[in-house]
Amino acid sequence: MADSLLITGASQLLTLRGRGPRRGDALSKLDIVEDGALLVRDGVIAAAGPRGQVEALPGARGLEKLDLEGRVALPGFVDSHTHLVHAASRAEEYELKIQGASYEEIARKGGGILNSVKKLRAATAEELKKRAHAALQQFAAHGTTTIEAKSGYGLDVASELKILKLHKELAAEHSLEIISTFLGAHVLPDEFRKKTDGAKRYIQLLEENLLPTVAEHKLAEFCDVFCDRGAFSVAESKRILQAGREWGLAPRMHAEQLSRTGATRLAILLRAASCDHLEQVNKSDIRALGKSETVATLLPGCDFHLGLKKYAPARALIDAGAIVALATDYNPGTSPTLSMPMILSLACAQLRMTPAEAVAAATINAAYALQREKQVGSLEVGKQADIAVFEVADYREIPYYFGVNHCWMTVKRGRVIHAAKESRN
């Protein structure tokens, strides 16, 4: 059984209670309880509120007590866009970018995603698993309790299945919750680029071989496509996502990152769970997202790492009423970070989001992006006791101290999965 305990002494308890995803002005409503406490029963929140009220409950008597001694507690971060399983860094490309080479120039020379594909295909499952395990520990150390993990660095049957099976194994072995996404349509693999009808033949491989196998073995919940210049067209993306839906995989998309293709409109049309990136959206796309249930997931770590000046138009999206979420886009090429606190810092400094908006985008709205809003993303009765505790006096200091990890403790389903070795005590 999961732990049962009384968590008390939070100077600020950010509950994010409320119905529905946070839109517009509601994005900054965190429902903060000062001097707050949580009662946890078998890994689930049984009560949340002021310390005096929670400690007086009959169910609180005799429970193990965890005193946060004035620290700030909030829902564990939900990182709704990661490429968890990969074989190695792409530090050599990082240097090339600094010297002026563009992302697309590097890709044309066999770098980029295809570089990661080559390395992953050559790696053993054991090597990949060891690297992913280390990453999961770092996610937890930064306050993340739930992640989405994509395939997409295999791009052949054996390698894509290798990644997806690792997701399943890692989810069974690690405390973090891992939600698997099939991204077989990341880019066209090298061996298909040399064929005149390569894209058509590769999509057939996805439809006839990979998607049925993924569905049969329950290896993913979502199907994703990189719809952009140099990747897959809107028509190709629609075909792949519709095929995925026929096999029970909900659609999500990489959209409008390098160029405006119409991917956002397709995501809305298909009622995708999310469309991610969105640096190149236009005003009509923004208005459409504001009226839709598709989550707009922004990935400022990617723009930061690539040294780009143009970030996604967060303020316009929020003002339009879109469901805005934040994620790390942890990957070896464009965003090698596991730190959601750093993503909050970038959201505040570069996207001009307030700290409150950034917290809501990285918790409850990100939970909606993964269709997990009933289980995670806020500290409410009946939800998992997924909690991040920070060694700060005020929640706004989490993004304020950029590049500094003040996560003191991370709790998943009522169990401590990370505890800082040093604290002020």
Second form
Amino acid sequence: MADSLLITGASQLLTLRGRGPRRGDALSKLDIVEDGALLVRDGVIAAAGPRGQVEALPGARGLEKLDLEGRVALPGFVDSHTHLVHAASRAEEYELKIQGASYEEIARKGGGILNSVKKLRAATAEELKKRAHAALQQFAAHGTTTIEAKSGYGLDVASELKILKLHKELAAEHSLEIISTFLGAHVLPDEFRKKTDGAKRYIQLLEENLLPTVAEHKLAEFCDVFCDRGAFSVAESKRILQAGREWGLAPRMHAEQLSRTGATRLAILLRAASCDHLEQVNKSDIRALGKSETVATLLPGCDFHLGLKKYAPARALIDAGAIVALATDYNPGTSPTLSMPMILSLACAQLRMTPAEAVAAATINAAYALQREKQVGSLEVGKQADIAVFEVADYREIPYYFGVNHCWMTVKRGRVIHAAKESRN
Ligand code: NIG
Ligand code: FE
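Complement to the form predicted on its own: the form predicted together with N-(iminomethyl)-L-glutamic acid (NIG):
Every chain and every other molecule in the complex is listed next, the one we just looked at coming first.
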């Protein structure tokens, strides 16, 4: 039967069974089955447990068999923050940053996000699609099975719609799951900076033109705002996210990345699905996140790429009881990586998260940040058979071997979407 198979021989099967989302001590409970097996029927997990038990099930008879020969299997990574569609790298800015220019200095001179906007507006949908397809293949090759994708490099009606329509097309053409977010409020586009009341007029454009179109054509599920110094204020963000909600888009935010603005408080107030970055949060923000349902999504790839020393206070957030998730923030300006294993390495070395905490943050909690915790993020009966297999015998070796991709196989809804060319050496 298509999309049905019996997977055996996992040295460790990380099921992450149990109720999500994970907070505090529960974040490190992976529910590992040694010599584990999975029964997949029609793309859905029918059984997960010790090999002997699963193999003995009547439903296991006659199924195609896949022996993992002692490799580690875990839920496919859920990358809950990416800027998938963009036209080109910004390697020229990378060099400037290394030589001492800050991210904000570059942005003030028309570089940064506006640089990517210029490039995206000039690119055809076909060019953008080709680049995004190649990226999707790489996501899959690193064990990711679900991603969120944001617009935000268009910043005019035609270009924002161009990106959002691509999300839909790419989702239909590629086996990776893509959850679309409207980020029309990334920064104020150049043409509005020159106008009096530019911000007000751009927000009006979002409210009166873009949001209704996005909602009418079901082009996004979430509405995001970059609420920070040099982007949108807390008051502006509130207005945009409330308008988004009226059009049926759930709020999420870029918060406290460059400066502390109070964005986290707003995210909590609006019951946002997630607030992301959080390098600059203060103690009271941490306490508030500990009591809220809004996920604290950490993006250590940004600080690493920008060469910054101040990472988000992951330990304090976990201790406060916040729902901590991890994502790549794949984008050309601050985090040009699509490797979740690399993010796990950074989470361990820089955020001082344990390997177990990092795995849960990158799977079940990230699924919760995308309101998909019932479908993905753990290997449990009834959930999608989204599985990442790594060429290691102990899951801690996934972050341990940094900078090298040990993903051996990726399965989405029971179908193999990536298989490593070379086998074990
Ligand atoms: O998540 N902070 C805002 N947005 C992106 C950066 C985008 C860019 O520099 O192109 C981020 O870091
Ligand atoms: Fe981002």
